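Taking the form predicted on its own, here's one chain by itself in structure tokens.
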Amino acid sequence: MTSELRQAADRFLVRYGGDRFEQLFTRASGSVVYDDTGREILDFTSGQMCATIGHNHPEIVKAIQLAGDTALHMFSGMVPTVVAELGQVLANDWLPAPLQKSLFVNTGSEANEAALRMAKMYTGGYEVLAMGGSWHGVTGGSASATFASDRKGYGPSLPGLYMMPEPNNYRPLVDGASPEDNARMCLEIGLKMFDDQSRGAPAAVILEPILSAGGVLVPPKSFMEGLRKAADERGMVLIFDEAQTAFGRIGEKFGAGYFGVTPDIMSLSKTLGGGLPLAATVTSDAIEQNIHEKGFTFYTSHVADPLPAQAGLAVLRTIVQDDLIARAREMGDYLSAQLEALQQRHEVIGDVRGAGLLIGVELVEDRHTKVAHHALGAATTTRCFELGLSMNIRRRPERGAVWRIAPPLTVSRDEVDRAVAILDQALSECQDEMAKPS
């Protein structure tokens, strides 16, 4: 049966990009997944960064059962009680003021699409400034604002999209520049390029507070403060795509709190549903009222669905009850310390960076030149999987070879130790193999 289903996957499924494993997968629990041979694999990507509180958490299973007893789906004009409750919990217990109005959809791409539509209707403009290394989704507007990868072959992007260089502390624009100076240069260059090219219709600045797809890049606080000021000066809406930074992963409720800068619109997704398709676009009363009066619509078949809303409430309750934000800080510090110790043993680890349990490890051929070691990145990622550890490798030639490591907030010390031991073994074995004469 296993062989037959693997053949079926090859024959009948569209290959949709990214890493594709030979195995099929049968179940998942906590920090592990199981393949069709029964092998247990540590999942240090939390699924697609979505299993915030671990795979198949009992509270999420209960939420799904409750939805089965009450409602899975309704006409989009009918607001389920659970959706109203989720909006209330977010506004009262989580969101920074003045953000309190939520639109619930299914994916981060949808949430960003809605955010950009809100910004354009609110400002009357259409021009959007995004970051190099950004990832915002695959639909029209969100894909146009995505500069990390996957831009070729699909025809023209939406008009009015501009890119600002991302502040990369490890690879600054000018060799030797401090993080603060590098961030200032990125900001000044990006804004000058935008101002010079603008048609006079500015609408939004959109960015991930920590650029995950760009290689887990953590800008200085001054960069966020500068963007806030620049957006205000130009009459632009500031949008934070908090798909991967929200709800505790970085040791804070949101990236907005981590940097002390509140956006006008925030998009939420991966970390809200705990593995189910739930996303949200949140904004202020003032913006919501303005666009409502102008006729804003984002009317889809699965807007405000009750099933994912039940899961979202379960995720938020569990994060609070189990104090998982503090745990993300504690386990993030522990994992970072273990990875930094690994860096001392392996010269090919050029940089360890991140926040909480969103960590990037950059592999280089030489620490002085910082030439990206893509061959080693690919080989070690494969070997780690063979040894029982799954994580993601960022393979863009211009942005380095970076492991993105993001286990569930519930990960244990034992699981961290096992993962680091596998990383150590894989690095040693692959370097030895590459050193052999051809």
Ligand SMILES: Cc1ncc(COP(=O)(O)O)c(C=O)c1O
Second form
Amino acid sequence: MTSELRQAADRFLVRYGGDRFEQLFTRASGSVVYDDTGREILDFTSGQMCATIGHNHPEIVKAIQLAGDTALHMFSGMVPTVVAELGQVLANDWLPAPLQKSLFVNTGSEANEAALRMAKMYTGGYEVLAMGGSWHGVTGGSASATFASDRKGYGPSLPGLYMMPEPNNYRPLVDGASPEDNARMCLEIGLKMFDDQSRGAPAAVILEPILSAGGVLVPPKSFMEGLRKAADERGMVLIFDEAQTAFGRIGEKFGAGYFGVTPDIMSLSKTLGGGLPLAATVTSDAIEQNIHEKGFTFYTSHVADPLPAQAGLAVLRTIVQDDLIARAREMGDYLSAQLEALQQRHEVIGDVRGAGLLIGVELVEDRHTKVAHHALGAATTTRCFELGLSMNIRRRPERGAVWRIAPPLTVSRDEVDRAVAILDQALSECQDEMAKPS
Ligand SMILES: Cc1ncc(COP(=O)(O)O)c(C=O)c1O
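Please move on to the form predicted in complex with the ligand, as the form predicted on its own is already shown.
What follows is the entire complex, opening with the chain shown before.
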């Protein structure tokens, strides 16, 4: 059965990019997934960064049951009670003022698409400034603002998309520059390039508060403050794509709180649905009123659906009840300390960075030259999987070799210890293997 279905996967499924394992997978629970041989694997990417409260959390299962007993889906003009409740909980207990109005969709790509449409309608402009190393999704507008994925082969992107250099504290534009000075340079260069190229119709600045696919880059606070000011001066809307940073992952409710900067529009996705496809685009009453009067639409088959909204409510309740934001800080500190201890022993670990339980570990051939160690990144990721740990490597040559580590916020100390022991073993074995004469 297993080998038959593995063959079926090869024969009948489109390959959609990224790393694909040869095994199939059958089950997921807490911080663990099981493959088709019954093997248990620690999942230190929380699925696709979505299962922040752990896979198949009982509260999510209950929410799905409740939706089964009440409603799964409705005509888009019929707002389900549970969707109104989710909007209310988000506005009252989570969102920073003045953000209070939510549009509920399914994926992060879609939430960013909606955010860009809102920004364009509100400002009357169309020009969008995004960061190098960004990932906002695969649909037209979101993909146009994405610079960390393959852009080649799909025809033109949207007109009016500009990119500014992302601040990378480990690899500053000028060797030796402090994070603050580097961020200032990125801002100055990026804004000058934008202003010089602009056709005079600015609409939005969009960024992930922590650039995840770009290599888990945490900009200095001054960078966010500078972007807020730059957006205001140009009449642009500031959009935070909080797909990975919202709801506790970084030890705060949102990246906005972490940096002390409030955007005009926030897109929320992965971490809101607890593994179900739920995303939201949120904005202020004033922007919502303005675009409504201009005829804003984002009418889709699954806008404001009750099933994912039940899951969203369960996620928010669980984060509060189990104090998962504090837990992300505590376990994040613990995991980071273990990784820094690994760095003491392995010369190839050039940098350990991140916030809460969103952590990047950069592998280099040499700490002085900082040449990315792609071969070791690939080998260790494979070896970790064989040893029972799944984590992610950013393999784009221009962005370094960075392990991306983001276990569920419910991860235990024992699971962290097991994962770190596997990373240690994989690093030692793969380096020994590479040192052998070929
Ligand atoms: C920061 C960020 N924004 C948006 C997206 C796109 O979300 P989705 O894959 O749900 O469309 C991703 C996906 O990885 C992401 O990391």
